[in-house]
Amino acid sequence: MKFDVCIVGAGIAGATMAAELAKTGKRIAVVERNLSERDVIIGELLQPGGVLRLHEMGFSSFLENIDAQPVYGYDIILDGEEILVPYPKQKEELSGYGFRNGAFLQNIRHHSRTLENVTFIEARVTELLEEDNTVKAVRFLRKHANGEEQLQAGLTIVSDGPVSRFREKLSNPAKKVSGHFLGLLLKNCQLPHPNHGHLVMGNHPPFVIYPVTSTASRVLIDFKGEKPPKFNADFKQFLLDTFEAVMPEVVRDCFVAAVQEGHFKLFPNHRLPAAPLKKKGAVLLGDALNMRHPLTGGGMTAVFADVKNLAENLSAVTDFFDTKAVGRAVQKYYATRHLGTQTTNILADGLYGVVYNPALRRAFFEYVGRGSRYAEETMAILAGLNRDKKLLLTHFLGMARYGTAQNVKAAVKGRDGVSISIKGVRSAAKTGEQLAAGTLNLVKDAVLIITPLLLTEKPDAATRLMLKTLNRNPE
């Protein structure tokens, strides 16, 4: 058999890219392990942007017929303190939506399924074939059958998710695994506020919660470490003693079914930096090529980020058996994807490193509670409506030091409110009198948050110029 681009999993990434290839014309065969619905806890929240580039794409079906709930924003809680944070108003109107992620991966299947030159295949990739350094064919195995069989193409696409097989042979990756996500779905639950999402941070592990259908709604709670809490006898009473409190009022009945029924799925938070390595005749693409935590509902804005710019570049391929012609296309995509996908993969991991630093997770709460820019420009970012990196330092850094300044001024004014000098407060800090270690200086804590997911983000010119002056003077 021979395609002129075979692409190696179904997932969203995979399903999505046959789909947008596909209006060239040219043959591309998909094959994918398991074609059934899929029953997972990860890729359930879409942010703006992601709808944004599915209008681009011309792919606003996908989210008919999937009892998709749309999501206006955010309720971000803090010790039961909350404040509701809508997503900035665009030229266009655009929410995000929560969905099963099954049902919404089925609809972009069956799309792509339906196209003429769009070949499926059920079957597993056993092997990438190689000749002169360079990928030519796929050997697979389908379902229930005795003997592999092999089809050759011009571009081989690996998409094949979180676990990708193929990884190693395409690039250099350093996955680390931060955390787990313990994922329930609450039934027929209202929810604080209808159609947002909800992020909630204390002295306690932080949890999201959003609407996936119109009966019910994912509760993500974060477990960080890389070893996996144990489903033992006692986890359902360790659930509720630490979580039920602290849970919004109104969800509380719900979570305690929820724990009761014991239907718990578990999914690793990975962070993997993208790191391809120049393998002619082959690309990666979707998790399998980069990952960041899944805090922030980031990680389908960034695939079909990526989907579209690798389509774009493989548009102005006549002929995919053009080694050099493709090869030019993919090292453009690698060269440049970062332009859609380092802010969302930046605050991802950043906001992670936040919501565990007690002063910090403050600072972030009270920063964004100022509204006006504060939150909306935040809200563009995390939404993917605005991809500027220097914007996304500016209010990092600077929700560091207004942490710093209220801080000062807390300790100014004294714990009797009496007001006290900058050298009183300095000296009772040193002596743990008035504020723990630290506390005056946020910043820091930022830049050691921050300068790393730089630096892994193929920083330009502008970034490493602002990481020598910080390394310089971090204050």
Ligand SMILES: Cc1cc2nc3c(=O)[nH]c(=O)nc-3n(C[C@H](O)[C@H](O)[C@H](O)COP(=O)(O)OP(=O)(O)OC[C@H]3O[C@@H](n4cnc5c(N)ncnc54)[C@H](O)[C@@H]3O)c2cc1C
Contents of the next structure:
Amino acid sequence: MKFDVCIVGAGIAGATMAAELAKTGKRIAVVERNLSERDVIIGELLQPGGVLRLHEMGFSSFLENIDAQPVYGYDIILDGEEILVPYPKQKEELSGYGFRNGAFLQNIRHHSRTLENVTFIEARVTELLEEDNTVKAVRFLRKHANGEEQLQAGLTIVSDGPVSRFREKLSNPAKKVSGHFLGLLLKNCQLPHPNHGHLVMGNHPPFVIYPVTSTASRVLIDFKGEKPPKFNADFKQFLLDTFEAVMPEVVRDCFVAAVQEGHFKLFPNHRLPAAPLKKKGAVLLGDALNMRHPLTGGGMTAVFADVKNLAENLSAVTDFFDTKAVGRAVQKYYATRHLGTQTTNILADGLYGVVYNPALRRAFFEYVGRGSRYAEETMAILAGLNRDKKLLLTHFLGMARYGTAQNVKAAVKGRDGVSISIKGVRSAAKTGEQLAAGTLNLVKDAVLIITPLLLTEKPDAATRLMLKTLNRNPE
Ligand SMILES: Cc1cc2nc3c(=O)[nH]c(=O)nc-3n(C[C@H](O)[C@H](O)[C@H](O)COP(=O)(O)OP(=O)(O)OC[C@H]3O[C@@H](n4cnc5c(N)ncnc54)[C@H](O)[C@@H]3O)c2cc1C
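In place of the form predicted on its own, the structure of the form predicted in complex with the ligand is requested.
Entire complex below, previous chain first.
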């Protein structure tokens, strides 16, 4: 069996890549270990930026006939207060979408499987086979088969997902588990704001709620730390004690019913900065290469940006067995992909840091609550519609400065709530050591959160050089 391209894993990345690359007419094999519809809690909210990428590739139909629910913005709730922030208006009427991941993925797979030049094989890939330090073939084991088979390909695209077996061969992975999401499905439940995502923060672990069908909504509750929570005898009671009272009132009964039903699903949340290695004949795509915290629902938006980028670069290759030409296309993809994904990545892990810092999450809430560009531009970045890293940085630090100013203002008000004199400000600042530490820490904490994220997204010297030759601004 000989193909131009072999795709390992038909998840969101691999199945979409097959559809996009098939447009070049090349012969593509897709090897996926399980082609039946999956029941998972991952990838159920697609941000408008991801919808736009699908639209640009001509794949808007992937969102059809799966009871997908349009999502128009977010309801952000802090300690019971709420603000409603719509996605920014675009030229085209763009919303996000909530859906069951399994149904969405089956749509993508169904499309790719009907293409003449795409062959799907239901099998587990067990090995990437190399010759002269070049990946030339893959070995795989079909379901219920006794012996392994192999197929040859000019390029192997490895998209075997978050628990990738092959990423170590193709990158320097520094994977870190930041916590786990516990997923519950609320049935026949009205949300505080229908067709909106809900981010709920306070003195409890943060959680998100969004519609996934016309009759069901997903709740994802964060459990910080490397160890997953234990589903012991007290677990249901623990969930009720910790979350029932802080659930928005209209969903409380559904939440209690979902907890009693107890179909809990747990998934680890990773942070994995992309660190690809040059390996002839192979390339990494999707969560196998790069992961960010799912709090902001940015994963699939990043995946579609990558699929588009890699397919565009590969479309210039006429012969996939020309290792040099394929290698050049792959290096261009690795060098430019951060331009499409860095803001999504930085915001995801940045906001995750913010929601666990009481002063910063209050600052974030009030900053976005100011409306106008503070809300619009922040939401455009969250939506994956604005990918300007400098703008993200401006708002991140602006939020911390605003929070600091608000704290100072609050502290220098007299007991009766009336502002006091400059003298009073000085004495408040002098005597209120706690205040001084708290307000300073707001900016310091924001910098401590965002700096490592900025550094891991920074292109290295070789990449910058390549971008220069491509005449692209590395930012
Ligand atoms: C808890 C959680 C919630 C999330 N929520 C969102 C969200 O709301 N919105 C969003 O945009 N993103 C979300 N994400 C991220 C998103 O799900 C991923 O970015 C996206 O699914 C990545 O696609 P992928 O194709 O790389 O991986 P997957 O979709 O996981 O696909 C990998 C595929 O590879 C196959 N495979 C693995 N090993 C082999 C093998 N050896 N041989 C053959 N096949 C193999 C698997 O069966 C699977 O089909 C979430 C992530 C998590 C952890």
